[in-house]
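Form predicted on its own, single chain, as C-alpha cells, below.
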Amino acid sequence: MADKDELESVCKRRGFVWPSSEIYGGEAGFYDYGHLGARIRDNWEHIWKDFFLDMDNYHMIYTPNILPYRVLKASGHVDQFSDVLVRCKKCGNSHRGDHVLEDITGESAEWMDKDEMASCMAEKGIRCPDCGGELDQPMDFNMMFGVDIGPTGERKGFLRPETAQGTYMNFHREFIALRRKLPMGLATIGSAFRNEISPRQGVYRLREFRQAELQIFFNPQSDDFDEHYESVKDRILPVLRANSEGIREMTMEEMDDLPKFYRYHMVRMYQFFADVMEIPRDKLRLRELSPEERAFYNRIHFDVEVDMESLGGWKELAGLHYRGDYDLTQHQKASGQKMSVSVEGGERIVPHVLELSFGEDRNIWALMDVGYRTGERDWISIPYPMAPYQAAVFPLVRKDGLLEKSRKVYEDLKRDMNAFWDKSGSIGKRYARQDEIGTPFCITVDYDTMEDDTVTLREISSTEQIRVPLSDLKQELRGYVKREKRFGTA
C-alpha cells in the first residue's frame, strides 16, 4: 500500500525527488530529481528509446525549448491551449474550475467549457474550497509561459508546451534526408512547460515536466502496418469504451471500429508498461475518451491508466492520440512550406500522425507507488533495468582482507552495470538500505570467498540467497537482469 506521505518522504529521505528550490519554501508544480531519481530517469528513457524505436526508419530528434510565436499561433495553442480558472472574491485563491467540480462531485469535469462550469457551480452553489467564499465567474487562463527573444523584446515567444511541434516543423526535412520513406517515426525526449492553475499531486501535474513522444507520420491508405497488427491481433487488453460502463478484456479483432494501425500500438504501449514496467493487470487499462473529453484535433484518443494508491486511482500515464492530418495542415498553412509528399503510386499527400505520447515523470511515480511494499519490510520493487542500481557489493566486515576483495569485486561489476559499493554498518542494515532504494541484488564478500572464490548473491523480492564462483557472477547477473532466467536457477 503506498501512503502518499510516507512515499514522498522515503523518496526525500533516499535521494529520489522532492520539491525544488526547497531551501527557499519551494514553488508548486517544479521538482527536482536527486541522485537516485536521475538514475531512474535516465535508465526509463533508454529502456523507452530501445523499445519504441526498434522499427525501421524511427529516429531520434532534439528541438528547442523556446518556440517562436507565430508556430505555436499555427498549432492553435495560443487561441486554444487553456484551462477555467476561478478565483476567490474573498481570499483570492485561483483554482482550475474542473478540479473543484471533481472535488465535489466526484466526476470529472474536464470535458466542461467555462459557461457550462458556471451553470453547474451556481446549480449546485459550489464556492472556494480553501475558504468557503464566492467564487468569481469562470474564465479561459491560456496556460503557456511567454518569453521574450531578442534584447529589445519586440518578438515573442513561448516555453514549449509540448514537444510534438519541433517534431512537425521538421517533418519534411527529416522526409528528404531520410530518402522519402514512409512510415517515419521521429521520437523526442525533453522537457514541455505549462503554467498550471493549481499543480498538485506531487510529479503528477508540474509546470516544468518531461515529456517522451513518438510521432509517427504515414500513409492512411497503406497497409504498412497490417503485418505488425497480425502479430497482436489476439491479444487480450483491459478496455474501458468510452460510454461503456466498466473495463472488459477484448482482443484486437474485437475492436474491429479501429484502424489496425491503431490497434497495433494500442498493443505496444500497453507491452511497454506491463512487460517492460511490470505494472500488474489488475492496475492497468486502456481508457477511451469520448469526442467531448478529447482534443477536436484527436480523431482517435486512449489513454493509458494506472491505478496508483499515493494518488487515489486511476491516473492517465500515456496516450494514443490519431490527429489525422491537422498538425501538418495547419504548419502548411502558416508557413506557406509545402508539407505534402508524394507517396507509392505518385499520389501527394499530407501525411497523417499517430502519436505516442508519455508523461515521463508520472511513469516514474507509478514505478515507485506500485513497486512499494510495507510490513516486516519496507522495499520497493522496481523492474530490474530501470532500477537506480543492479546491485550492491558488500564486505562481511571490514577486516582479514574482505574490505579489499568486495572492492575489487565492484571495480569489475561496475563496468557492466550500475553498481554499488557500501561498507557502512551492519550487513542487516546495509540489505535495509538496499530494499528501500530498489537494489534488485546484493554480494556478499565473507570468509568463505577468500577461500573459494564464492560470493553470497541475495535476491530483493525473496530475500533468498544463493552461492555463486565469481568467474560466473556477472553473467549470472545479466541473465537475472534481463529476465531471461529465474533467480536461482543453473
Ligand code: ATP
Given for the second form:
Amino acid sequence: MADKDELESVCKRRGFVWPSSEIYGGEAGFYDYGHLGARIRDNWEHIWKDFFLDMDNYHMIYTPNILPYRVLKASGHVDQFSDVLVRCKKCGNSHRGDHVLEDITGESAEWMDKDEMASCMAEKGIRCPDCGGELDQPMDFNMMFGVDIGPTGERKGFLRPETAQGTYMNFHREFIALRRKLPMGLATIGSAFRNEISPRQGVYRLREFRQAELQIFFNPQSDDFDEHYESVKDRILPVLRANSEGIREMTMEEMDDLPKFYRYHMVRMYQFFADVMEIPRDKLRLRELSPEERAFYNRIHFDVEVDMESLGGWKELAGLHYRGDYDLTQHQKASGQKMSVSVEGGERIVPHVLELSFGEDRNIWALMDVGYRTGERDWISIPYPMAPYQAAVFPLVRKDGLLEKSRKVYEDLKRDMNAFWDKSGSIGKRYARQDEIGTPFCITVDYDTMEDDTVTLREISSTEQIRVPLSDLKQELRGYVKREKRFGTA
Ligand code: ATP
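Starting from the form predicted on its own above, please write out the structure of the form predicted together with adenosine-5'-triphosphate (ATP).
Next comes the full complex, and the chain you just saw is listed first.
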C-alpha cells in the first residue's frame, strides 16, 4: 500500500512511468512509459485482446488519431464534449467546477450544468482552492484539441477524444466484409486526447491516454446473448445501483430490470478485473450512473471502479455503455451513408451498440496500486502474465562454467517468455531487484546444476524455492505463469 507520491517515485526510479518532457520541466497531463511500463502495457493489451475477442465475429481494427470536423460534429462532440471550467480572478488558475465542488461537499457534481454549478457555488460561498480568491462565472470548456489539416489550415479537425468514432464509421464496410452477420464486435486500442482542465492524480487523468474499446453491434430484438447469459446468471457481483446506498452482492437474476445482453457483459467486465487483473473482490465494484450523471445517449451505464489507496478511494477504470442506435443514426444522417442492415425476417434496422470502454493507463496504475507491498521486503504483486518479465535467470557465481550455463538457460527461456539475465551482485540483491519489479520467477544455476541439470526456482509471492530439472523448466513455468498449476505441486 502506498500514497501517490511514494508510488510515483517508485515507478520513476524503477523504470515504469513518469511525467513526459521532464528535462524541460514537464507538461501536466502527459506521461512516458519506461522500459518496464512499456512491457506491462504490451502485455495488458495482448491479454485484453485475447480475453474480449474470444467470441465468433469479433475483430480488431485500427483507425487514425485525427478526425475531420464533420465527424465530431455529427457525433455531438463539437457541441457537447465539454466540462465546466471556473477561473480564479486573483491567481488566474483554472479548475474543473465539479471537482472543486466535490472536494468540498464530498458529493458528485458531474451532473450539474454551468448554471446549476454557479448557483451551488454562490450558495456555498466557494472560493479558489489554490489561493482563496474570488472565482469567475463557470463556463463550458470543450475538451477537444483542434488541429489544422493540410498546408492552408482551412480544413479543421480534432485529435480524437475517444477511439469509438473511427469504429462506428467502419461499421457498414466491415458488416459487408464479414458476410452480414450480427452480433459483430469491432475492437480497437489506441490513443485518445482530451484537453483536461486540471489534469491531476498522475496517469489517472491525462491529456493523452490510451483506450481499449470494444463496440458490439447487435439486434436488440434478438436473443443472441441469452445462451451466454444463462451460463453466468448465478454469478454474484458487488454492485452499487443508482440512487441506492452501499454496495450489494447481487446475482444477475436479481437485476432483472436490465436486459440479458447487458448483464452478461457486466459479468465479462467483472471477470476481466477479478480473474485476469486479479483485483481483490473487496476493492472492486460496478457502479450504476443515474440518468443525470450519464451521457444523454447512454441508456444504461455502469462503471467498473477500483478502490485505490494512492488516489484516495473508488475510481473509474472502465465503463459499460449501452448507446442504443445513437451513433450509427447520427453518422447515417450526417454522411448520407446507409448504416441500416437487413436482419432475420427481412426487417431493416440500425443496429444497437454496446460499448466496453477501458482506460489503459488507469488499469496499469491500478495494478501498481493494488500490487505494491512494503515491509520486510519491497515487492509488487503483478498478475504473472502481465509482469514485465516472467522469469529472471542468475548464475550463483561467475566462474566454473556457471555463467555460461545460466546464459544458455536464459537464451532458451526467452524464446518462450519475457526473461531477464542478471549476473551481478549477491543472490539476495538479485532476488530483491526482481521482487521490486514484479518478476514472478527467479531461476538460479548453481554447482548442483553442473552435476544433475537441475535449477532452483523461486516464486515471488511465497519466496518458496523448489528444485526443477532443466528439461521440465519451461513446461513448469508455463503452468505456473498461467496459474494452471500451484507452485511446488507435482
Ligand atoms: P471521467 O469521468 O473520469 O472523466 P469518462 O467517464 O469521461 O471519465 P469515458 O469517456 O467513459 O470516461 O472514457 C472511457 C475510459 O477512458 C474511462 O473509463 C477511463 O478509464 C479512460 N479515461 C477517460 N478520460 C481519461 C483521462 N483523462 N485520462 C486517462 N484515462 C481516461
